[in-house]
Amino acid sequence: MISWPQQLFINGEWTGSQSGRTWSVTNPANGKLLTEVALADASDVDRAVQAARNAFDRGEWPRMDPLLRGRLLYKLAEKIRENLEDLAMTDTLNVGKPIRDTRGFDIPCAADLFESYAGLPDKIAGKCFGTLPDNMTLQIREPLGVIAAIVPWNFPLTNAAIKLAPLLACGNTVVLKPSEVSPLSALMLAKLAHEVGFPPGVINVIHGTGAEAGAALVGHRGVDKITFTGRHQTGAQMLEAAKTGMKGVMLELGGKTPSIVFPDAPLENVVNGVITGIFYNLGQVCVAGSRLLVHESQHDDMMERILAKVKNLRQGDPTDPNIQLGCLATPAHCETVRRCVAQAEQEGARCVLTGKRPTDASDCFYPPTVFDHVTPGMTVAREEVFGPVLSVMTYRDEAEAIRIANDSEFGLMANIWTTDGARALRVARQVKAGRIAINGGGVLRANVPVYGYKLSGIGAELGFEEAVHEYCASKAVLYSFSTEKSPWPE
């Protein structure tokens, strides 16, 4: 049985909410209780956000060896893999992940980003703009301060991790408001770091809904930065919110990701890119591969593969290590997946594959979905659904492809299928996405950045440098080695 920590961690200790009020955390796959924690509000926001605050202007953190740093977020790594069992089980009961995908990827990935950080913090570095006779300019990388980092539920622990791994290397104190619907990795994480001994108020986690603890959060003055993962409503939100002392802010938004099939490309790993694109996770990716283009000449054959194996897969109790697909985190999202899905069909989309809910299962199981004869123009088409619905249009050359790929108003990721490398490139450099992944190629790396285009995103998640850019502040250093200065305007 997993003991769940259920208060809030603020300033190394764990406490309830001043109000006293709690929130109920439930299995989507049963709709039975898990645990109560404690709701924090604006009151608990601002506890928080002090604590961080005297841990970055008075404490060690932001002033202690860069190696040290490095060293706990070392030791945070480890320890997240000896409870690997304990962390994928409570992903998978929180949010309804198959345990083959939180076991296989989502804490491990997390585990990585933390070592691969570790090594980051002695690699700091300025510069030093050349010199005149009589003087010299230095830049200087520092700490920015006290991060206001807020996470999704699609993965708990790893979006966890994208976001304190950097921030953390880079000397800098925060407050994580986990999403209200997934708290309980990131509350493990806090009592894991507390274990390996990363000191008082550098991490701080909360758990409230985002209308009340989060808005308090990202209005604080007391807070820097803002990093946020989420829709890309949310997003705007939060760069009206910035305004309040001028915070920075870094947004990995909502994404679109076209999948274009040239018909080079060879269809049976094509079928495995593409199946797993969209339906892993149920499609609860910000990178999900929503949209499949495919040369006409090719869409009865493409069309024939996708559906079989689809067909094949398996949907039931995510803790079973033989399911491919869970169920969708909530029942409200659920409901949301399921407009979407009349409305493409309103619109003219044809549904060419559904399914029924496993028997005995709750409201949140919704079965991968194919629309084909979709348009560009379609609500399916344009809207991120996040959910495991599929659209295929179709294209008759290079230029076309390219454009339908193009309209959109996201640019997170695109994915190109191809044998011709010179036509590869080409069509990489004309797509408006800020990650391309080409013949299924690349997997999430801790040096590798990612942007957004257009209203993906603001910033870059990920990367060393760019990590360095965005949780460090720069600062100028004129250095004069004249003695004697003449008073203006002698």
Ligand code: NAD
Given for the second form:
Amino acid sequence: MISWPQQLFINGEWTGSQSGRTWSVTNPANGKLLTEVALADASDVDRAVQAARNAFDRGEWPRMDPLLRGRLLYKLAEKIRENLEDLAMTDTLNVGKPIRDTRGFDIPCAADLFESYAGLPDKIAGKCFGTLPDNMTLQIREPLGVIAAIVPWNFPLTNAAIKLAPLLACGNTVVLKPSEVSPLSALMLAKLAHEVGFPPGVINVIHGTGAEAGAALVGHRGVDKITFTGRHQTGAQMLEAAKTGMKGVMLELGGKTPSIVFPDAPLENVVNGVITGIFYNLGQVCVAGSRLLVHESQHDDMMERILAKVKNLRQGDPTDPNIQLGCLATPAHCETVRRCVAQAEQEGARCVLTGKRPTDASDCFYPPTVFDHVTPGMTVAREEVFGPVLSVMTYRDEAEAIRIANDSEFGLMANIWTTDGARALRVARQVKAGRIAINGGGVLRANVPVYGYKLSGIGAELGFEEAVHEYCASKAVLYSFSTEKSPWPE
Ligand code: NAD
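Moving on from the form predicted on its own, please list the structure of the form predicted together with ligand NAD.
Full complex below, order starting with the chain above.
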């Protein structure tokens, strides 16, 4: 039995919400209550921001020897690994992700991110400009301040680590607001950080709804920058709120990833890649390959292979290590996916596969669904479903494939499948997306910055130079060592 924190973590202490309100965290796989967690409102947000502010303005963290800062990040990585089983089971129970994924990807990835960024603090450097013989200008990089980090529920701990590892390495303090749906692993992370010796106020975790705690956090005057991952509609609200406080904003938003398959690609590899791309985590992935673009000559062969494999995917109890598909994170999200599917049918897309819900399963077990004969103008080809729904389209030549791929408001990622190297790079240059995976190469690493084109975001996630750019202030020090007096106002 895992013992989950039930309070907010502010200034190195566990505390209830001022209002005394709590929120029921449930397991979407069976609808049962997991635990109750304190629910923050604006007054709790204010306490958390004050704590982060104090730790930044007066505390040791931003002034600490960078090597020691890195050491604490490394200790946190190790602590996450020691607690892998509990953290993995927590995210599995909380959002219905298969345990093989939380064990095999989510939690190890979170630990790796803290380990990677543990090496950054003592490498942060500015520049020196020798403009004239008697003066010198220095660009100094300093920690930026208090960062508000707001993340969604699809990879609960990993999303938190993607934000926290770089911003902490840069010497900032943080108020983290996980999704109200999935607060447990973020609160456990706060506990682990406390155990390894992070000073009070450096990491604060508040649990609350977006409309209440989230809005209060982005509007708070004590916050210097907002770093957000979530829907583009919510991102737009962040920009509005940030305007009044002139805060920096970094937004990682949604996507509508096209997978372009050229006829020379080995179909067996492609089929596995396409299925993983859209059905992994039941499509609740920002880069989910939801639009499959297949050459018209290969359409029938491809469909046959995809359908044969998808029918054999094992969906069931997320805690069973043998299953590949769990359930969607909430009944409300399930309803959204259902609406998208109904609309696709109304607009004329042909549903060629919709699997069966496992018997005795909760409503959240949405089956893999495949739509054929989708056209680029249909809603299912344009809007992010964030569920296990694949839209298949055909193209006649390379130019048309690129045109369809780019016919989207999003530009987060694209997949290209071909063995022709020149074509791979030619198409990669023309597709408008911040991340291009060729032949399935698309592993998330700390050293690779990712940007979103169009509605998919503003600023870079991950990377080292980019982390410094996002999470450090830049100060120009203009130093004259001339002995002559200024010619003006003589
Ligand atoms: P969401 O935008 O509804 O919520 C994300 C977070 O914002 C939650 O913590 C929520 O409580 C908070 N929030 C909501 N309204 C707010 C407000 N008015 N003010 C402040 N905070 C508010 O997104 P979601 O449904 O939880 O997550 C799914 C979305 O996340 C998808 O669009 C997906 O593509 C995107 N996503 C993007 C990436 C990426 O790296 N680009 C990664 C994962 C998920």
